[in-house]
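Next comes just one chain, in structure tokens: the form predicted alone.
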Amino acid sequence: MENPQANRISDPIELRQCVQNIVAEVPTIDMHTHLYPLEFGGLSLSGIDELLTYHYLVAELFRSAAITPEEFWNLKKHEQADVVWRSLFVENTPLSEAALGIITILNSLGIDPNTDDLDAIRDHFRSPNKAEHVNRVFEIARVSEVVMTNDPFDSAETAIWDKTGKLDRRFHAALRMDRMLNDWKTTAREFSYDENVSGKTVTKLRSFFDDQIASMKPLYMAVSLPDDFDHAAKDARNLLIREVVMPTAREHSLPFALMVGVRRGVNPALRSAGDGVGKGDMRSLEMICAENPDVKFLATYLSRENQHELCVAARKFSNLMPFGCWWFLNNPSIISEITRERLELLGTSFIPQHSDARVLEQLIYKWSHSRRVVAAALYDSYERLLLAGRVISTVEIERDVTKLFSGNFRNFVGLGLV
């Protein structure tokens, strides 16, 4: 084992460059995405039209273009992409994080980001070898592995699992519980379960998830919850968490990820672009961690106002791992604030970021942008250490950065080393 006291750095300029270089090059595990390997066919999204019609940009479009949501949704996908491109990249300067992300992607792939010709950009994305393109994106983003979002109640997806053999080993599964926990009545009717969550239903669900876990081999279970989630409420969701999810987590040693703060359909006309954000009640997370000390929990909150509370909760519960800057928080100024807050309260015992990518090439900009922000926050922490009289070594920096970008997640879910 290399001596952590070797290669010690006391010069701030040298330290800054060292941190930037190490963060830029370290491979990362993207622990929450909506990506799929090529074996999943149409679920595996890629290309400029998918990038331009992603809901981040669609929501922005209606602030700039004289087009109604109804008119937009009646267009074909390539026509929607044309509208977004013309409005946000030609008639306006792409300054938002989502729009700038497209520019970063184009530049990273060797495509001129100064052109107005969308058809020429489309030609660049028509790769004859999709597998090579996936490899290239992973290499540019310095992503070694990703975790998918897998819905066991989606017949289209489960059919793929049933007929697909060995998948790309870089893609890990995560068992998504949203349909069961957020829309139990509909799910119960569709799959012939008792809406009252009888003992027989609990047994059937446990057996169902046993089968899904054996098939998918997920790294964790997950659910996206509304801002008003209340773990003390006597409702079907909490009954299912206590009687189905927690026993399954224990039996299979699977962490449970809670993503809290979504307000669905704030503007229904915008479809997936119409969701909003609300502040969650941290007492529910504290309650579920206290009730289940033998279960591990990953947690992220959508509201900026919840971030300090999440750090404090993580200081009280060692079975709780804060992760990422999700959705509306995925902006450099907010990532910087949250990362610095976490470093100050938790040291390196958290997961700073995940991409939440739904389109393959989003890995490029989300990790490129986040790495710069995390590196700056980490450098400032090291600089304070220098000012306090403690020098830092390159070995220690490499150790810390590896923890943040892959090690903490590997250890928490029991993934082990490759």
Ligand code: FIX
Second form
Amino acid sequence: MENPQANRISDPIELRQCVQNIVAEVPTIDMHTHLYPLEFGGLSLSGIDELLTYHYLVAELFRSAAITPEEFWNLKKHEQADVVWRSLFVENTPLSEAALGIITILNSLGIDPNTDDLDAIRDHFRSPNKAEHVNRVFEIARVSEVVMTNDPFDSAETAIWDKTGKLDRRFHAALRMDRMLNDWKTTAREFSYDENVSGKTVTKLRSFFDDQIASMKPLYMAVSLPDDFDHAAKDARNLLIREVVMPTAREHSLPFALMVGVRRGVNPALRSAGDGVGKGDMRSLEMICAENPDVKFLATYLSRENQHELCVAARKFSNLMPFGCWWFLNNPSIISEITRERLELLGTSFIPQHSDARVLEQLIYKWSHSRRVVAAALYDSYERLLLAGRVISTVEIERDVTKLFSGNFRNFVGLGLV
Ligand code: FIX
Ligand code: ZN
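Structure of the form predicted in complex with this ligand, please, following the form predicted alone?
Starting with the chain above, the whole complex follows.
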């Protein structure tokens, strides 16, 4: 590292500008998304119709338009996008984070966001060169790499892995365990496992995951867990975590990411827009970290009420890395609160954000909006340092910001530093 004392700053105005610039420019690795590379064909989503029918906006549509979910689902994709555009962007002002995100995307791509003409916008998205468009979006968003969400129990997806050779190196895999851990009965039946998680089943599952890991080369394993996840419960999920996931994590040195607090299908009529939130019990995370000190855990909670205690838990377990402001928390007011309490309790030893992007161009708004908020929180911490008599150098700021936006994740999952 350069001389850490180089370019020391003692003026608050200069310091604020410097922090904003460094955070705006730092390349980031987006460690949880639902994106796929172009090689995955129809799974790789982009364009204005996919952006407008994102489930965040669909949920907001039903609050503003007379259309029922049934009527909406019977429409074609572009007709759904027409309804969303008219209701949330023409008849109402796009003030929600998800709606404002579309405006940010349009503006960043050089498309006039003041138009009402969705067809004119569609023309701009008819980019002849998809690969170039991917490069452009990654560049605008300053995203160097993304981590996907890969379901080893989805035969359509695993078939693509089998036939696709070299993947776009910017896309890393993450092995998603939801179907095994949250729907074991169905999965056991579908894949002819013994529902009672016998020794034979454990061996079969371990071997299945060994093969999937060899094929996908994931950076971590992950699961989204309901708010009532209780690691002390005597159930199939915990048996599978203890007998299959933990040994696999050890053998392959793979971290396990727990995403806790989702209540699936609170309103099933809204389909993927119908999930809700519930406060999780931090005891279960503490238990799994304590039981497995040699396994690394990434963790994010969906409830705002879990955030402070997640910071406290991370102070107790160095094998625990909090990450992101997930889903309903991915709003500037809450990102600000969460980032500030993380800086106060954890210094720079956390991962401030992931995008959860499902559609390529969402990288643009999810990262530009978050960078602005994280920079403001980080500046306030540096300003307190200044007021305490300690000046800060640009080299130190670059070191800290690089840790937050890529280094902490790369080190935690063992990805080489670029
Ligand atoms: O479980 C997850 O990975 C969640 O992020 C998704 O289920 C959710 O629909 C989402 O994309 C939230 O941003
Ligand atoms: Zn997700």
